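The form predicted alone is given below as one chain in structure tokens.
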Amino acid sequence: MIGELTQQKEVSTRVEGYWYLVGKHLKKHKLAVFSMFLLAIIVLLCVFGPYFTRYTMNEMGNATTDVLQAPSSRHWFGTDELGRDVFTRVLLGGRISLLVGFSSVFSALLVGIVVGAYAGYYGGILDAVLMRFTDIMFSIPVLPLLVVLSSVIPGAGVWKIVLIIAIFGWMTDARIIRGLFLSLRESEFTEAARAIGVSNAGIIWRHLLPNALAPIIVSATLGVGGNIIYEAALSYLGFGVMPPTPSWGNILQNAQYAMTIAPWLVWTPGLAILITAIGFNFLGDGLRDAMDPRLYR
């Protein structure tokens, strides 16, 4: 009997680990859970939806009957000035905007993790140099410089936008990770790893970084929505993804002339940007609350 109780207690302790508790608390955050499902639907629609629509990206309709048609059963989001199906173009534009959002966050995280990890672990002169450089990057006005670099760097592809956003998106991650590493490097498990001869690189990447994943995940989630807005702003200003490749930003730019005569051209990509950005923000807030270590003490 005692053995069975001990075994059940061990199983319960093993199952209710940190990530299990995070999921348990996240389920209580109804807005975050709703946002997660909504974002999953948006991603699935953007990735697979265009394969099931009746129209292609640049398929033009009849010049007299299909131009600037209001939303209908035939064209769910209406048509644009060339008779193209707006629903299909919004889905394809979502692919580009989401690709930019996720890729730029991942690229910025790589830089931020490297800078923050080495600055926080080694400290001293290296920490001072890296953090002063981070402060300088923080002092630069981002959006005007994004516009300048977008016009100077040759090419009009998606990866140019990803690179430009990533260059100016790593500083917050670097500061967060540096702060975590400053405390983690003095912890008992770090001292134990040093005592058994684990290299500094091994301690950083195999022991400290896994213990800093929670705030990194929250920062990445919040960053995706912000970077989608950056891409939309650049494309709207004419410095981002260029037609005929659609993105939510350049669909908005192309529709600005028709705000009064064809408002659906503005509302559909605008609402897609708004819902996606808010969804990532709500999800990030929920993850931040669920991953708070104070909940599990």
Partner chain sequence: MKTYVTKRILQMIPLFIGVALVTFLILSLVGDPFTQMMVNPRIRPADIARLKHQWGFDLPIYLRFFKWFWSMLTGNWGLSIFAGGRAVTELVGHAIGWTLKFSLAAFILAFVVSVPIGIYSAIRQYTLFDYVFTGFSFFGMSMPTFWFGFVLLMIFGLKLHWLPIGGIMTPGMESAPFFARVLDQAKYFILPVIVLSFFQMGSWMRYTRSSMLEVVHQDYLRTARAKGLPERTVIVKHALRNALIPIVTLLGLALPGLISGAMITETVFAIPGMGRLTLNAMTSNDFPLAMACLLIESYLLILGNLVADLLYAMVDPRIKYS
Given for the second form:
Amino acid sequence: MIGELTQQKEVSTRVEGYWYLVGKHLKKHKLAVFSMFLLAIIVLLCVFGPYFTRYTMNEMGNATTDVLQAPSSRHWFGTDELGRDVFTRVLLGGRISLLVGFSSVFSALLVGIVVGAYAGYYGGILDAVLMRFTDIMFSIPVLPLLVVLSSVIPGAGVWKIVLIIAIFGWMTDARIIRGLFLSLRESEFTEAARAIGVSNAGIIWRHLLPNALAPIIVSATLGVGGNIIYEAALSYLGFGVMPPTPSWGNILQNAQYAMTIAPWLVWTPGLAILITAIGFNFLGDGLRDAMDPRLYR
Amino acid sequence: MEKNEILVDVKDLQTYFFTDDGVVKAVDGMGFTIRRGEVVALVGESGCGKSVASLSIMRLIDKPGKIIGGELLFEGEDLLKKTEEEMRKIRGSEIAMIFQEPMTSLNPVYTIGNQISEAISLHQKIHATEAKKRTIEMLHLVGIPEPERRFSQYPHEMSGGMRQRVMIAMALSCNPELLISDEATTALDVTIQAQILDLMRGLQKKLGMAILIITHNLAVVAEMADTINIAYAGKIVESASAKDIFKSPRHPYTYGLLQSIPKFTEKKTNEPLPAIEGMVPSPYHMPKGCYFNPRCPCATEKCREEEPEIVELTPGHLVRCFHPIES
Amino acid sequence: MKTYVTKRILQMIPLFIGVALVTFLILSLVGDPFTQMMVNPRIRPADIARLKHQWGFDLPIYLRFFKWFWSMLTGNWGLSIFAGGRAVTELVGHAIGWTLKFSLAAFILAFVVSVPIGIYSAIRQYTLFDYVFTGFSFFGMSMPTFWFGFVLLMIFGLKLHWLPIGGIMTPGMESAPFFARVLDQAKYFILPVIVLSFFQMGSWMRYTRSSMLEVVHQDYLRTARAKGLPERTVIVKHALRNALIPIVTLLGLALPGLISGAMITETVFAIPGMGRLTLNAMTSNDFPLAMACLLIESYLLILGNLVADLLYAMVDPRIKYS
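Having seen the form predicted alone, can you show the form predicted together with its partner chain?
Following is the full complex, with the preceding chain placed first.
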């Protein structure tokens, strides 16, 4: 384990931790660092911003003066067809979108890790069955499947969306982890752990999983951005987060009909999705480069 | 063609790598000569710049590396002054090279016949059927059985030793004046290694080209090389005929290298094999004075302050040391 | 090669059945659609029983699956509830034509644009060209498809009036001469094709670039250069041919994204394709139609992967056919 994670420098013979080196390489990736700050700002804005805006989520203005107002100093992003402040709604929608993004990735990871770890570690029939099932899940196109799942699973809450996005999202993680475990289970430190009587569960969770951390982190980072887009697409199609709860996707749902008269309804939520997704993609890319084991040979 | 004529004269070659962490002087003032038909060895530990030197002769240094100084005279002309177009005509036809990794040095998606005849038709402007005939001849020459069948096989269908034979066939297909062998046998099993070395020696006798053998293993070149150059940290530290190097090494580093070769003739002892103390210095932090001084058993104050020049101690025996070992 | 193809095709059969089973199970989560009809006083219980029997809902679930799967195989897909009792085969047949047409166009466009750019980016790594298109590809990968559609509609449809804002042809053009009709449709296809290919372009450029970069540092390119080959030949003959192998895999990997993207694009631009058909089926609780749609889309995906696999075997001599 120590040998895996640390690196002896030729000259100074100073022992530098793996994560220290990852951090050092990540800092060189300017876009990743920038993205990290950007994402932090977006998260802070969405979480705390709504406490400071003048409007509440569903507060409707005066029917004649406040409906479909263009952006102004009173309404930074304008108002929608019900006279609600779009800025407030974008911030609140961000909470939902980010929540869906993070928690769906987290749940998908849990499933993916369990399936991948057990398939890779035990091999044999268990592996064959789990991997054939993964193949089947991979063969159903994601968005149509999400739409179908969303309409057959009862309920309308945010957590339903998290659940269905997680149901399709675990396969990639499962394959990555299975591949790693297949090779790791033959390694010497697994043999050593087995020799001193560590249980299979102990080997899987305490000895093997930490070695799979780097690809998991990369896949999770890229996954958050991807899942935010899926949530948006699903909500746009009418199968996602249900109004009046705002999400970046469902704010855009009605925008298509309003775009001739109120283009600002289209711009801001879409840009919010785009910028957030770019942020996660850059960060994930930077992390992948920084964690590339080939750098530390 | 005169036997003693100098074919290659490397003078004060400097090849540096400009990395993010600083400049690495991989080759820093290296110099040696190769005569026509001579077998010259360039020996040193990994990181001493021997491979970079050989790639410099081919002018195949990739970024961030760059040849920043010196002269590379080949048949009297400086290769560093040639255009890329002129250089291409020399590569493969006058100077050919084989590499360490036979497993990855051949393109996996083309048949070996295709890859060899490609070189032939490139430099000799002959018809495809003619090139094929010549390729099969070459495969036969390097001892590949059933060359006609092998012609249309892919690299993955062959063993490492066979692939290295293919590489040799490819390199010699245009009758080069100089063959550079960059650790060509290192990745092979010991028995295969011996076969490939035998093959190279035989072909050298038959075809008469000069060979530059790059290796970290003095034993490999013991029976084959005419002249041996010992490289350390980007410079040549000792240069002499093979006989002199083995009989009376003058540089402490050469002596250390020789000591670390196991001798099977001696009686079995419990003594551990002597090794040179310490490690190759980091390319970013070269020691002051003689680069070898931190590891040298006979280093003095002078060695830690001044850098020695290379001097000719006896005719043909050059050493870069203030305190050469007495012969 | 022949045995390899046969083997790959045989391997697909369990996948076909598995996908059908998963689709069936997901959709049977809804339960029995006819129970809902019970509360409707205008439908007689006898009719409900007849319908139940007709759809096989009086059978146990595994028999129902086999009955359904058999009828799918034999092309007896039943009648659609939402489209006023039209045959599901007819609806799907009509929709799939549109989807294939514009997805294929988007696929080709994305391929033709992104593969050369990806390759050039790799050869000229860390140049301005590389930076610009790396930025572009991240942009493409992070773009919500439907929103990009809105933006293009707002600019080219509403603001500049260059292109129509949706649909598939100008009313009245149905009976126009062939070329006029094709030209008219092309106008309607421009925006959807760009929108659908945009996402693909981003990820393909990245993918092509990284697989080319992998090849650029291989030993055999040094061998090729040491032979004296001109740089052009080294890149085109030796590097590109190897980079092509992972790019072929991409064809298979890209299909799911293409099908999902098509669903959104069809909705934004009102194209009556498979995606819209699935959506309409779901919104109107038309389960026979929805099941057929999901199954067909999955089967397209599996077939696409098969084609990619076979192509892979063709370009990589290391694949053993035994």
